[in-house]
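One chain comes next, on its own, written as C-alpha cells: the form predicted on its own.
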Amino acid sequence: MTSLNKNALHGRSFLSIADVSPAELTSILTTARAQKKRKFPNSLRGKSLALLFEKPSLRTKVSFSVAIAQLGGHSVYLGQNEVGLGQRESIADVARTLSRYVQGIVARVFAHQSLIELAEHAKVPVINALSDVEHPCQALADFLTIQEHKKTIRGLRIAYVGDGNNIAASLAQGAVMLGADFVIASPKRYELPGSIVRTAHGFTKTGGSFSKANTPEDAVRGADVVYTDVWTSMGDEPSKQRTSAFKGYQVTSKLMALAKKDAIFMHDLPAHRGEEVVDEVIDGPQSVVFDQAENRLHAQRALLHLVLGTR
C-alpha cells in the first residue's frame, strides 16, 4: 500500500480526474484493489468530511458514506436545501465555513465552476462527485472494474456509445492517461466539449490514443468493452430533438455482438431500460454494471486515503 510520506496526492483537491497524473491515477487504482483484498486501514480515524450535495444520489452518497466510516471517519450530509450553494450564501462563504470544521468536502454540484469555486476557497480538500463537466470518481470505479476483468487497461479498444457527457468526459481521459484506445461515437450536437478532446489527446504519450467513430457500429467493432449512459441526463429535460438525435444509438445485442467475444458491457447507472440499452444486455452476462457499482465504494475509500488519510 502506497506510504503518505510519499504521497504525492495527500492534500489535495480532485476535480478532474486530469488533476492526477498517469502514475498517480494508477496509485490510486492500485491501492484500491489492496484496501479490497484485506483489511482497510483506519486512517480517517478523527477526521469529518461534508458531503455537499446539490443532487440527489444513491451510489455516491452510500458510497462515500460508507467509505468515510471504514476508513474510520466521520460524515456529515448536507442538501441543496440545507445549504443553498450560492444562492442562500455565497460559495466562497461556504468554503470557508466548512474549511473550519471538517477536515474535507465531497461535493456533487450542477455547475462545475462551482466546485472551483469552492476549491479556490476551502482550506481543505474538495472531491468531485459529480459536475456537469466530469464525474471522475466513476471513472476510477470504471478503470477498476476493467481491470478486473480484463488483468490490464493498456491496449484495450474501449468504445463509447453515446452522449458526451460528463461521464464519457473522465472516462476519455483517463483511458488515454492508461494507455487505452478510446473511441466515441455520439449523435452531432451532443459530442465531448473540444477542453476534454484537447486533453485527452495531450496524454497519448502515454501510448493510449482517442478518438472520434462515424457511428455506433464503427467504435464497437473489435472492442474490449462497450460503454453507454442515459441520454438525458439528471436535471435536463428530454425532448424529441434529443430522442430523435440519439435513434441509432441504442446497445442492443446486435450492436455487441460486433465487439469481441469476451467483451464486457458497462454503464454507470440509473441506467433508462429501452432507450440507450437494451434488458438483454445490460441484465446479459456480459454486462459488470453491478461490479462497476460496488466499485464506487473501494475506489473511493482508495482516493479518500490517499487524500485525507494519517498513517
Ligand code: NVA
The other form holds:
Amino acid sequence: MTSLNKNALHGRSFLSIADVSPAELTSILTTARAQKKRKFPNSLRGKSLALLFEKPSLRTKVSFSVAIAQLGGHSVYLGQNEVGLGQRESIADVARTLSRYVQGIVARVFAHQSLIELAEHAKVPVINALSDVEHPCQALADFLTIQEHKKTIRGLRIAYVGDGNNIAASLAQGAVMLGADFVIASPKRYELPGSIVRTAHGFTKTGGSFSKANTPEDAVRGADVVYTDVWTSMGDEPSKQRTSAFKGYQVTSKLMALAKKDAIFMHDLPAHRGEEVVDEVIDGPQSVVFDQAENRLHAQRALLHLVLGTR
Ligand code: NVA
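Show the other one: the form predicted together with the named molecule, since we just had the form predicted on its own.
Below is the entire complex, every chain and molecule, led by the chain shown above.
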C-alpha cells in the first residue's frame, strides 16, 4: 500500500481527474487494488464526511457511504431538497458551515462552478461525486476495471461512442494520462468541450493519445474497450432533436463486432436500454458494467484513504 507519509494527495480536493498527476492517478489505482485484496485500514476512524447531493444517485451514494463506513468513518447524507445550495444559502456559507462539522465533503452538483466555490471556501477537501463537467470517481472505477480485465491500460485503444459529457471528459483525460489511445465519436454539437480536449492533449507526453473519429464505426474499429453513456444526462433538456442527433450512435452487436474479439463493453450506468445500447450488448459476455459498479466502492475507498486517512 502507498505510504501515507509520502502521500501527496492528503488534504487535497478532487474536482477533476486532471487535479492529480499521472503518477498520483496510478497510486490511487494501486492502493485500490491492494485494499480490494486485504482488510481495510481503519483510517477514517473518528472522521465524518458530508455527502451533499443535488441530483439523484444509486451507485455513488451507496458506494461512498459503504466505503466511509469500511474505513471506520461516518457519513451524513444531504439530499436534493435539503440544503438549497446557492439558493437557500450561499455556497460559501454552506462550505464554511460544513467545515465546522466534517472532515470532508463529497458533492454531486448541477454546475461544476458550485464545486469550485465549495472547495474555495471549505477548510476541508471536496470530492466531485459528479458535476455537469466531470465524473472523476467514475473514471477511477473504470480504470480499475480495465486493469483487471486487460492487465494494463498503457497502449490500449479506448473507444467512446456518444455524448461528449461528464463521463467522456474524465475518461478521456485519465486515459491519456495512463498512456492509452483514447478515441471518441460524438455527433456535432455534442462533442467534448475544447478545454477538456486541450487538457487531454496536454497529457500525451505520457505516451497516450487523444483523437476524434468521424463515425462510431471508425472509433470502435480495433478497440480494446468500447464505452458509451446516456444521450441525455441529468440536468440536460430531453428533446426529439437531441435523440435524433444520436441516431447511429447506438452500441449494437454489429458495432461491437468491429472491435477486437476480446474487447470489453463499458457503461457507467444507469443505462437507457434501447437508446445508447441494446440489451444484447449490455447483458452480453463482453459487458463488464457491474464490475465497474462494484469498483466504485474500491476506487473511492482508496481515494478517501489517501485524501483523508489518518497517517
Ligand atoms: N452522464 C450521466 C452520468 C450518470 C452517472 C449523467 O450525468 O447523468
